[in-house]
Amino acid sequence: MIVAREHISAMAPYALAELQPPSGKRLVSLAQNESALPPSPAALMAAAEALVDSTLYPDPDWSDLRRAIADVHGLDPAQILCGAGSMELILCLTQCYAGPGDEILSSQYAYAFFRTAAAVAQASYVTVPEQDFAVSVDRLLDAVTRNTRVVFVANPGNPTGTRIANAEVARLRHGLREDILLVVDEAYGEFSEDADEPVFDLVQQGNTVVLRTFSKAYGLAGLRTGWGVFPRGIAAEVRKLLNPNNVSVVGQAACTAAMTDQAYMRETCRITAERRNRFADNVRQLGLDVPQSSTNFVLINFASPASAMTASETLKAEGIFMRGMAGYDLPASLRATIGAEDDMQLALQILSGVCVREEI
């Protein structure tokens, strides 16, 4: 019988959401984060006229799209490198730079992927703890060993949706070794306050890369597009571990469209911002923990792991599926996507009802 390499064995399936709502119940999926809008008429449009070409292989250098991208950010399209999704991207970067004996470092709650991504490249990875489950450069600066060469930071985090002012990372940066690759995952970074201060300027010390992603404010997930930002020299080294057609014709061009569309997205940011912390704020006065998030979901914080259950369970018997955060080491979390608005209504009503229940 042929068997996987062990590290490979050793690897838990990376955890999916549940979405499989009761007989007769619609589904509401905030357990995603997915957009509570659709994507723009304009990449709707580009999608379907690209269909046409969809006999071809996809231009292997996305020349449209990292031109689309270059022209909004102010970048030099020649340092935009695009995966089908961020998670390409982060699992090609940890190949390159990170193997067995050397270390990934990161944060408490950061994004599962990374561990993942390091279990892949046989890298060992190491976290360390949040502040008021926010990211701490201080406690990340000072587990740095000898065999760090990796270090990732979503920023906003994801499942916390708390973020880390730009200066914070600069100074992050500054204080890694200069063979330290840093890498800082901007996925939701179009909703954060200071979306137009972006730390793309980093790259330009040669170790640090930025990546972002169109599943988000752009609202387009199921094309698995991701771009980021890289100094030239890891550029080249991460593309020969890239699909040379790993982006769809239709992906291209829908995300080439929607990039091009930046009203659209501002105002879908806009929208979801205001939904998000109109239910952020309604479900505190519940009596539950809720971080301030800067991203389109909210983590609540449960007063036990058993009340977190039950109102997981009593959400999922109407319907409504949000993300348990056992997998995080916050088996009393709960995160929720910010959907429409009627859906967002009826989540906070029936979590008031367990509130109300359980004496919270």
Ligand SMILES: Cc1ncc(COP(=O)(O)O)c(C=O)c1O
Second form
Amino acid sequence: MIVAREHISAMAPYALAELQPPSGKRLVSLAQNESALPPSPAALMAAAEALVDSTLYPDPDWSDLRRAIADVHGLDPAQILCGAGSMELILCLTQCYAGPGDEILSSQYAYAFFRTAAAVAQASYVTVPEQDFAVSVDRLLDAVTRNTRVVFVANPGNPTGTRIANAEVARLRHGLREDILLVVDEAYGEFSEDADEPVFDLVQQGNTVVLRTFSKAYGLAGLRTGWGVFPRGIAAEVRKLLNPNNVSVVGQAACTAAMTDQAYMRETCRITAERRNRFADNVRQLGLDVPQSSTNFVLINFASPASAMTASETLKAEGIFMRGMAGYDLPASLRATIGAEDDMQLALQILSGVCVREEI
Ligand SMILES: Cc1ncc(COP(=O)(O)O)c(C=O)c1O
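Any chance you could show the form predicted in complex with the named molecule after that form predicted on its own?
Following is the full complex, with the preceding chain placed first.
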């Protein structure tokens, strides 16, 4: 019999959203934090034009894409790595810097893939409680041990949607030992890019990586392209682990065009935030708790797991899928991605009906 290595056998498959609408119902997915708006027309055109080059392997250096990212963000292209989604970068970083006996530290409701990456690397995954659904820098610092090798912070966080100030991220960096790698995952960073100074400057100290993605604000989740800013030494090591042809010809062309069209991305973020704030306020008026979100989704906290389950099942019966949060140890919560305005109205109407009927 062929037997997988013990730590792999012990892992559960990574849980993705269940998206099976009842027959006759249109699927409304509010479950995967994809963009409510289509990608930039420039990106779609670039993707279509690039298809004819699909006979060839993609540029292993992501030259045009890196230059576009560097120009927009004032970075050195040599410090940028691209991945098949930021998930590939998370996985490779973890394998590069942690192993058996090492600890990877993160926050209570941190993005679930950090735990998966730790399991693949056979490192221990340690989390600290959050404060009002937000990352606590003090608790992270208190939990550091001599075995801590990597600290992951998603800012803003998924599934909470909350964000800590970049000054807090800097305080975390300054409070950590120099030999601990800090990974700041800014998958939703564009939704609050103007809020304060970017954290990219921290990378120059040599022990911090900042990750971004085209999956959220740029509306290109299906093209699987993420990127990050790395200290040169770390970039050289992580690159050895990346699939050398990880971002397709089409992905590189489309993402280069999307990055160049900043105005379109900004408008996507503006519309999404407006819709999100309206939806969150309306849900709060139903008596439900919604932490302040800086992303393209909101966390809805119900009074009990049973209430969340009832709401989820009622929404599903109409084809609307929010994400159950039991896997995050939040069985009384649902996470709702901000989708089309009509769909958000429909979801609100159904939630309102459930709240009245069930006296939630
Ligand atoms: C916090 C966070 N980081 C990373 C990712 C992965 O993004 P990508 O599509 O770039 O792999 C997600 C996806 O939902 C996320 O929520």
